[in-house]
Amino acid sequence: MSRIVVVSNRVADPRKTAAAGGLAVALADVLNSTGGLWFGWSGKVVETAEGGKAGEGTVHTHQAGPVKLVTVDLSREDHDSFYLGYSNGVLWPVFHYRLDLADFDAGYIGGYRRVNQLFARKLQPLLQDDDVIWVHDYHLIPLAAELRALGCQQRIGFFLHIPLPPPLILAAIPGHDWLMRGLCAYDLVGFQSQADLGHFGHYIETEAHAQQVEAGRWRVFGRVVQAGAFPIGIDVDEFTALAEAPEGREMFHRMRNEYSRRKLLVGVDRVDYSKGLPHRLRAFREMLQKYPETRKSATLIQIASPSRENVSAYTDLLHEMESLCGAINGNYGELDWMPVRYIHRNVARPRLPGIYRAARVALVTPLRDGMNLVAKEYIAAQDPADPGVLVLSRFAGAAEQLKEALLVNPYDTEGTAGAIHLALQMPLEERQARHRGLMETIRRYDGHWWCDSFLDALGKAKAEETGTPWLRL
């Protein structure tokens, strides 16, 4: 079996899946079985890079069982332009349809390209001829092209964890053609949803005059690229085990005892403008206003983990959240009841299943999201005999799969308020039926399915180049 080489912006120890979650959980089995390599940024920013210039960095190697973890430092200049500037100042907002928040500073793209070249230079000597390389997310879109320019012939796949916007929004990025040309250097490109895959096909056909060879394969930029939808899942058994573990059970009983007279709603999100947090609070406020019987009976616990708080857009969002929570509690709260419990800090992952299980309703209402695994974790944590209800934004990638959830338009405050009220009143039999369907889906398309199906498709991807476009992007 070929060795798997994973490349991502940040690296996690696959042995510590309970703490790492997400990508580490999904990749742990395959990395451990092949004695894989995981390469990425060390998380360390140095004021003066190796050799005294940007575009270089010290490499660190750590053995994690059978998996080799290799990381590289970034200079301050590279970090600020690659990570803060282009990745999170341009690609993140544009890919989440927020052109108004993008900062198209011409200098950022140079740092973005420079770090991808750095990754390629440091990774290339570590590769074996039969390696299968799997690159993750928007930070590293040009990496395959840079590796090809160094002579790498290995199969290289890419998975985009965030949404891909329609062609006209993509085309607003200066140099969008360079970026998408880099994406087409991969043998296989994976997306979270059929909608994202459709946007990719539409872009390369209209902007790059690609010719579709067959379903999911296009001839473009002198080669054939394959693309597909591979919705990421969770390890259902691992998360269910967390719910039954001491920390999960202790949290569940504590929440049930403390809120024994209330119906709990829960939201768990990073503080990010893509998550629709103010829209959610307004919908909850509308429900309290329109349905007076929910007052003193419904409590929303909103966990909002800190994220990029040195960016002005996030600071503004924090202030708006604090203002809305204060206004709702001030206008509707009683001495013995606060409508919103707002927690602006991280909650340890082992405790989350207990919180999910105690909640009658989960509010997962992003304005735009690649997938959103909180929705799937909430389903996995439920007691099948008395499950809660998932209220899910139609603009989350998960909405394509989770049809038994109550799907809402988060921009429609009144409609979302009505759906939340419906969820709180839903009879047991309907809750059980919806939960059975949702559990069947997340079990069938779990994290192992995601990993195996992508790697299987990458192994079968037909390498077919008709030119030499990778001398340098």
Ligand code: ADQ
The other form holds:
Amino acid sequence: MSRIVVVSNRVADPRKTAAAGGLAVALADVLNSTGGLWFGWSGKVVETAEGGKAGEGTVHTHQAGPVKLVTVDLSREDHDSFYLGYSNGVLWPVFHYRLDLADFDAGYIGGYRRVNQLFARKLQPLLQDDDVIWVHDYHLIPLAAELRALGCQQRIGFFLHIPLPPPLILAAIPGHDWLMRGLCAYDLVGFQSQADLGHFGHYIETEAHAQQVEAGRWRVFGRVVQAGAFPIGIDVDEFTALAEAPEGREMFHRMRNEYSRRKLLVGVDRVDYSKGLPHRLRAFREMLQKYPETRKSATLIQIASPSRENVSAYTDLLHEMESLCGAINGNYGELDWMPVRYIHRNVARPRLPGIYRAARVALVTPLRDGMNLVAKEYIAAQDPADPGVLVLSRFAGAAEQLKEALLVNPYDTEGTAGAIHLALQMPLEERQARHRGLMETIRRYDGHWWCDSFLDALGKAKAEETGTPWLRL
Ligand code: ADQ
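Mind giving me the form predicted together with ligand ADQ, seeing as the form predicted on its own was just shown?
Complete assembly follows, chain above in first position.
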């Protein structure tokens, strides 16, 4: 089996999956078994005064068991234009359909390209001929084209963790044609959902005159590109084991004792405008207003982990959350009952399953989300004999798979309030039946399935396309 080389903005030690979660868990097996390499940014920003020069960065190498972790520092200038500017100030909002929040500063795109070239230059000498390279997420869309420009002929695949919007939204990005051309330099492009894959096909057909060769394969920019939907999953066994481990159990019992007289609702998110946090709070408030019997009996615990706090859209969101929580507690709270407990902090990963399991309802109501792993973690953590109910936004990628959840439109405050009320009242038999269906899906399409099916398709994509000219940006 070929060595797997993973490239992503941030790198995690695959031996410490319990702390890292997410990508590290999904990739740990394949990286460990192939003695892989994981390449990305070190997280360190070198100030100009300390010698940090644009387009340059020191490389660090660290052996983590069989896996080699290689990271590179970024200069202040590169960090600000590549990471804060183009990746999180342009691509993140636009890909989440928020043109109103994008900052189309003309200088950012130069920094974005410079860092992708820096990554390509530092990675290329480390590559072996039969490596398979798997690049992750919006920070690194042009990386394949930059590697090709240096002569790399290995198979290169790309997975987009966030949504891809429809062509007319994408086309608002100055330089979108350059960006999408770069995306087509990969041998295989993976998306979270059929909807995102549809937007990709529609974009290249309308904007770049692509011709579909067969399902999921197009001739475009003088080569053939293959794309597919590979919905990311979690390691269900790892997560249920965490729920049964001492820390998970202790957390569960603490929550159950503390809230023995209430039905708990839980939300767990990064603080991000895509997650629909204020909309969720307004829907919960609407439910308290419309169904007075839920007052004193329902408590919402919203755990929100700090994220990108140096970006202004995020500071505004934090203020909005604090004032909404304060207003709900002020208007509806009693001496012995607070409707909302808002915790702006990270919770240690081993504790999460206990919190999920103690909650009768999970509110996963993003305005737009590539997939949303919290939805899947909540299902995995439930007691099958007495499971809770998932209220899920139809705009999360997960909604394509999790049909037995209560699907809501988070922009519709009244409708969402009604669904939350229904979830709180749902009889045991219906909860069990829905949970069985959901569990079956997350087991079938778990993190291992995601990894294996993508790498399998990437292996086949290259074999069929030998001789295709590489795309240069
Ligand atoms: P994220 O936007 O970060 O990921 P998500 O899929 O929900 O969103 O993953 C968040 C992870 O962080 C979960 O494992 C969750 O348990 C954890 N987490 C969140 N808040 C936490 C808190 N307060 N304390 C502790 N842990 C917390 C991006 C895309 C998603 C896509 C993933 C994976 O935006 O749509 O599902 O990548 O592809």
